[in-house]
Every structure is written in structure tokens, then in C-alpha cells.
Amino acid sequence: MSGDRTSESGPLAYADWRDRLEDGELVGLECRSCGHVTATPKRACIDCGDRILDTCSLPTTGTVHSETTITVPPVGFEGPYQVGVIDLGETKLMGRIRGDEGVEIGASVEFADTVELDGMPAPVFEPVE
């Protein structure tokens, strides 16, 4: 088992992921053993369990895999608003979807901004015309 190995560049910590997201960059982790890509920081590959994960850039455009509208938002947010799971090709990422019209499953979207609550940012996507 490879549990004691670490990536040469070190694992992508949440703080690094958050800083890069706020700077307008989508990054994830790619497993060296199986090539599985995740869009958020993990300590081990969720597919094979290996701990050697390299930071990789993710595409900033994708398609809406699933979506829903939050009509009763949590404290700190105004609603209603739409959220979705965005298919970025090798991985998927959940984020807010901006736009007055709303989007349908299969619509093209691009990473546009972040929304933050209590120091925890989340990506915001908007429709691509």
C-alpha cells in the first residue's frame, strides 16, 4: 500500500485551493496511480486510495450536470438562487449559477466569480452565450 507516500509538490491544502479559487483559478488533484481527478482538496484518491496526488488546473468552462433552485437560503445568503453540479470533463464541481433566466441541464457555463460565507468561497458560474 502506498499510504506513506506524498506528492513531491505536497498535497493541495484547503487554504491553497481557496486562495487560488479567489484568484480566479480552478484547481484540483490528479492521482498519479490511476489518473482520477477531483475538483476539491482530498488527502487520498477517492477512486483507488493512493496518497500521491498532484495539483492540476481545471477547465473554466463546462456543462450543467444537475441543478436546483434554493428558495429558502441559509442565513447570510439572499435567495432564491440556482446551484448546480458542473461537469468539467474529468471531474465535476458544485457551484452557484448566476443569471436571471436560470439554466437547464446540459447548458454551457463558465467560471466567473466566487461567493463567500464565513471565509469559505464557492465558485460561481454563469451561462455561456
Contents of the next structure:
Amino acid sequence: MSGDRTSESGPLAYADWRDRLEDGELVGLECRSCGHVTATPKRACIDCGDRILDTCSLPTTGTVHSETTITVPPVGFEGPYQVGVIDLGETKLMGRIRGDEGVEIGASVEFADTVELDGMPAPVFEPVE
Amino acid sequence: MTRATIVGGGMTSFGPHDQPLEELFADAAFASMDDAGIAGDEIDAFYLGNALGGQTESDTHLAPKLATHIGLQGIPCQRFEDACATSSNAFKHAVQAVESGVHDVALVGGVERCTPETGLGTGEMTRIFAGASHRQYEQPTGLTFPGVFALLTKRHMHEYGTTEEQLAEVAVKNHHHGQFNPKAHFGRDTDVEAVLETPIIADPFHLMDCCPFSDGASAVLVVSDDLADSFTGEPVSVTGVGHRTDAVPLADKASLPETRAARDAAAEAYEQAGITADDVDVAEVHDCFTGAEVLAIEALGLFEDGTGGRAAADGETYIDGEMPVNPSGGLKAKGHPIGATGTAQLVELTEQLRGDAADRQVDDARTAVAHNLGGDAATTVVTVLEARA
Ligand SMILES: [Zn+2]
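Switch from the form predicted alone to the form predicted together with the partner chain and give that structure.
Up next: the whole complex, starting with the chain shown before.
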């Protein structure tokens, strides 16, 4: 458990997660019963089902757990772009990965920005030198 | 133990079809009824799989519509939607219904149109398919379904050293099989080099690593075990149906390459059937992308974890190999009309267990397994079928 994490009570809803993401903050939930951490809001723990979950701030740096560069996008997107599952230590989060070269599994990345679809933001990560 | 019996199966060819869903489905339904020797007035329930009709064709409430078109109006009809596992889930419910005595004879099938015959292009269909990923936490990244399976597969490549050439070998194998299936969307001999020369869709997947957008329909007739010999269609026993799910969004899955739902569904189905993976003679698995077949054959226990990537390259999963996988050509070559895929796997395996699969017949096929997944593998249905003693 990292020492710099802040905890607050009450369920983290999508609107809070979205607003804080747009403000440059990654927040998730930690189960008070079993300690499981998730990077996106839920109303109960996906490990034990307990409903008491504390909002916690997540690290903004992590490593690429898996990635792909999408060449054929859905309508509304301009490809190619890289998407990845980022390992933040105690949990994982999906996001875009920005950079000319593209990064590989195991690379260090940092939360830098957001992209948006229909008013819904997604985190954008950038390679850390 | 036998839970239910398939006494008939039928499907349309998979590929572009310029027909309403009801006409497309009628062709498959009547083929299955004629194969079973079952008349419409003997069917007392209809279980339908259709995943996308509302988005692709503004066509919903399809179960009574299709029933009306084929003379079944009035009986209980229901539609299922679980992404690509749609008609397997319909099948599961039909098996439960005849097993418990709620119904005697159930028609189960699926129908879907995904080709440009719908009026939708690649970008629009890619967006519609992406609807099965998480709306808030995945879709805004621009994730696609080739992208989803690329994320799962690249992790397998990272952990086990699986290569792009090995993935291409899966496409080569399934296209080889497809040429022996007159209902298949594609099928011709190709080679690894040709697969790797096709454009990248989402790395590591080239175009030839991806199943096509297909139109088509499939259907089976499911009856209780004690009615199995009441019809002219040669019966095949349903001895296990396992159904499990996993977390969405996929970042919450404990492991990307293990496809947990498939492992749990297989364990459930094998236990019901009283078999192990060693007993399986032939498998139809959900190879929506070449990497998905690798993950599936490991999750089913047909190959050790980490060795699935070599299976096609080593010849083991060919029709005449040690463990034949996707003799139909699989989704890769046979095609993938989403809601029709699950029951189409069962149509293929019924033919295999009857010994009726002609040029793609697996020798001495007695025990068969179907693996049909939905979405990012968060739904998986595994079915065990066995030839009757
Ligand atoms: Zn918990």
C-alpha cells in the first residue's frame, strides 16, 4: 500500500471520476474489506462483493501491461493510434498512449492528458524518458 | 449424462446476403427442421440469437417476427443477446427447458447481417462491434474488437514467446479447412507470407488474422433425451453446457491471456459430461482472430498453456492432426455472422459426430466441444456433444 494515497468516504460515481480525470487526477476505489483496488468506479468490490469502497488516488505513472496500435478505427476516430492497458501497481487502467514511436510492453508511461468521445474522456499516457 | 439431444441442424452459406433477416433465418430453420424430420406444429418453443439487429438494421423484437415468417406464431419465443456468444446462450436455455420438461421440442438458432449489404461500411460496423466494450472506460480510447483481442494476444506473445508467424499459421490452417466447407465464406490454400503481407488492422493482427464480416443464419432442433429416437434425424447427445463470465472492462480481468470464463465454462461442461480434455476428438472454437484460437485451445485444456501458438504450425490442429480444431474453417474462413455463430458451431459438430462431414470429416469423432465467446471473452459458453453409443 503506497503511503501517499488519500482516502475519502462515499461511492465514487462516473461523474466524479470523469471530472477528476479531466483535472489531471487518476482516482479509483479500494475495498475496505479485502483491499482490492479498481481504477474505474463500481458500486461493489469485484473481488469480494463488499459495498464499502473508499476513493483512493492512483499513481500517475505505470508500466505498459499490453498494447496495440489500431490502424482501422471506428467512425469518429482518426487512426493510427496506440491503446494500452497500463499497470498502475495495485490496479490496471486502459488508455491511449501518445508518442511517435509507439511503446512496448514493460515501458514506463505517465498520465499526461485526455482524449474525448461524446463527452466521455479517456486517459492519455506518454512515455517517461 | 445426456441433458438433451440435437436431432437436426441447418445453416445458410455464410457471406453477403441481400435478404431480410426473416428470409435468411427461414432457410436455416427449414434446413434444420427437414434434417430432423420435425414439422412446425411439433415445435413448442423458439430460442433466437441476434446481437445487433437493432443497431444495424433497426430491427428488434425479432423472435416473434421470425416465428411468424416460418409458421411458428403463437408459441413462446425469446431473443438472446450476449455479443458473439448470443446463440450459444439461446441454446443453453433450450437445453435447460427440454431437460426440465418445460418444452419437448425447441428450435434454436441465430441470424445476423454484418456485411455492406446492411448499408454500413467498415468504420460503422467497427463502431457497432465496439459497443460490446465498456461504454465509459473503453470506447472513448478508440478501442476496436481487433484491438481487444490484440491486447489479449500480445500479452500471450509477451509471456510465452508466441510469434506473428505462428498466428498466421492459424489463418493458413483455417482457410485450408474452409475450402472443404461448401457453406464457408472463404476457403483456399494460402501461406504465412501471404497472411503477413496483408495490411495491419490492429497489431499483431493483419487483415488475414481477422474473421470477415458475414451474413448468415444457423439453427438446430433440441429435444429431450427420451424423444431422441422419435424423429428421423440422427440424434447427437448434449452432455454438457458450461457458461461463465469475466470482468468488463478488460483492465479488471485478473489475466488477459488466460480467458478465465472459458476455463471455468469448460470445467463446468466437462464435469457435466464426465469427460476430460483428453477425451475430446474435435473442437470448434471462437477464432474471431487468430490469437483467439490460441487462447481458446489452451483454455479448453486441449494444449498446455504457452504451447497453443505452435499447434497449427506443427500440424496438430489440422483435420488429420492429433487434435483437430475448426474443421469447418472456423470464424476465420467459414465466417462470423455474430448471432448465428454459436449454433453454426453446433451444426458443424453434429455433422462431424454423425460422420456426415464429407471432405472435412474428422476420423472417429465421438466427443466434440464447441467454444463460443462473447465480447472481450467476458462471456463464454462451452458445449460438449457426443455421438450416441
Ligand atoms: Zn473486496
